[in-house]
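Let's start with one chain on its own, the form predicted alone, as structure tokens.
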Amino acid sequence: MTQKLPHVHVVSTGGTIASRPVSPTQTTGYSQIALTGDDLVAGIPGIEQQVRLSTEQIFSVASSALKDADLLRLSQRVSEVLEDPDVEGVVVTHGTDTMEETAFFLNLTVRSEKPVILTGAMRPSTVLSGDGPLNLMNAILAAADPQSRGMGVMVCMNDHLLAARDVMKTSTYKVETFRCPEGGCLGFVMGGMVHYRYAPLCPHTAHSEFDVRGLAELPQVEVVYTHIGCGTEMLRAALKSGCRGIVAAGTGNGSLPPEFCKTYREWPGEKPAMVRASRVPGGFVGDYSGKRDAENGTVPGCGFSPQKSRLLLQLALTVSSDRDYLCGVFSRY
């Protein structure tokens, strides 16, 4: 009796992996997104002998152009696909510019134990030494592997399987751009075999408290970057905008200029929640000099980058704006 092959659904969104430059040596300056999910799968000879594949094109854009509404739509569609008992896992092809953000958002909102793997390319798939086809093949194999169940959303790039919580793009051009500064490399795919060495401990996917399946929009949250000599103009603009939350990208341990804290602390009337993150790519943002977070009304961002802090704050605000609750969310996740 022939064993039934695992079924993986590929959701394509655009990005470099789907771009087709005018020449096989054009690794920069390309813009045309011309390849569909079917085209990408067709570029992996023999994959149909290992996995049953289905594809769909949910949208076709550069990942730098994505909006909150696109994240909601993608999360809701992936959740819907995973409800099919015939589907073992989902692969999302995605541009690398914001892949870490989309992966983290799906990690917090897709309520399933089945694997969701994001992949893409640093070079268009049609150029010399394009990395897209192998990245996609490895992602498909990982999504089809029973070991991947319960591992949360991952990014599969350059043979590595990286936890969505920790993954970060670290170079503008290297194929090994995706790394996890504080851990989070869960395993790898080598020679068509999936190998895991670690598992994520923080809540994710089926164990997340966030449910966006019926959500039409996300709360507005702005990111304000700090630097030597920065004024409070950008903070004041955010406070006046009517946003529900602000992420302050501070220095070191999320440190903020005194005038910055004073402006937020003394802002008249109701003000948005504010999370202190750090510009530093690794480490942990703990309580700000003892009681100062409580005095200022700010929330320590723990180990999340400003862009991931924004997403987590958006989702937390769909539940509650209570500061104690927000502190607990950033500590737990």
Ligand code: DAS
Given for the second form:
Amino acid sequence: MTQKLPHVHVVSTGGTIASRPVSPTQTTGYSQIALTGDDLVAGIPGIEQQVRLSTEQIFSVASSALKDADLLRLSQRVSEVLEDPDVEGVVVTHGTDTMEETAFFLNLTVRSEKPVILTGAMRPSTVLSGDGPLNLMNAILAAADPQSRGMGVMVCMNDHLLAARDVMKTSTYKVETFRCPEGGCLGFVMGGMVHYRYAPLCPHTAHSEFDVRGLAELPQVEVVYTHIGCGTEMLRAALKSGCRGIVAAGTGNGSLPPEFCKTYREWPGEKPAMVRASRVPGGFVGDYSGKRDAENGTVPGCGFSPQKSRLLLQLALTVSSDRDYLCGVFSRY
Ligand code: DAS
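Pass me the form predicted together with this ligand as well; I've looked at the form predicted alone already.
Now the complete complex, all chains and molecules, led by this one.
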């Protein structure tokens, strides 16, 4: 009896992998999102001998255009697809610019042990050395592989399998742009074989406490960047905006200018929660004085980037705005 091939569902959202430049040497400046999920899988010779594929086009956008409502819709759709016992895993094709955010959001919200793998391309698929077709093939093979179950959401780019929690785009042009500065490269795909070396420990997917099924919107959370000479205008604008949370992108160990802390501390009335993250791409943000965050009412960001802190805070605020709860979420996830 012949063995049934694993079924992987490909959800396409747009991005460079789906663009069609005017010439084989145009690696920048293309804008058209022209290729569908069907076109992308048709570009992988022989894949149908290894995997049964189905596709759907949920969005056709550059990833910088995605909104919170799109994240919710994507997460709900991926969870729904994975409920089908015939589906082994899902691949999401996505622009690279915000891939780490979508991957992290899905990692915190998709209720399944089955693999969810995001992939994309730094170069359009039809230019010289386009990286899209191999990235997509590797992502599909990883999503079809039983070893990928329970590994959480991953990004598969440039042969690496990177944990959604830690992955970060680190270069605007290199094909090896996705990295995990503090660990999180779980494995790799080589010669069509999937190899894992590490597994994530922090809660994700089926073990996450966040439930977005039936949720129509996320709490508004703003990011305020700090720097030498930083005033309090942007912070005040955020405080007045009616948002439920603010992520301060601090310096070093999430350090914030004194005036900034004072403005937040003394802001009259009910104020949004504030997470203290860092502009630095690696490391950990903790309160080593043991009292600074308690005095200011801030939550230490524990090493998440400002953009990932924003998503985690949004999800945490769907449960509670209690500061102790928020501190616990940031240290656990
Ligand atoms: N910079 C593009 C990409 O690498 C566009 C995007 O993120 O959609 O996919």
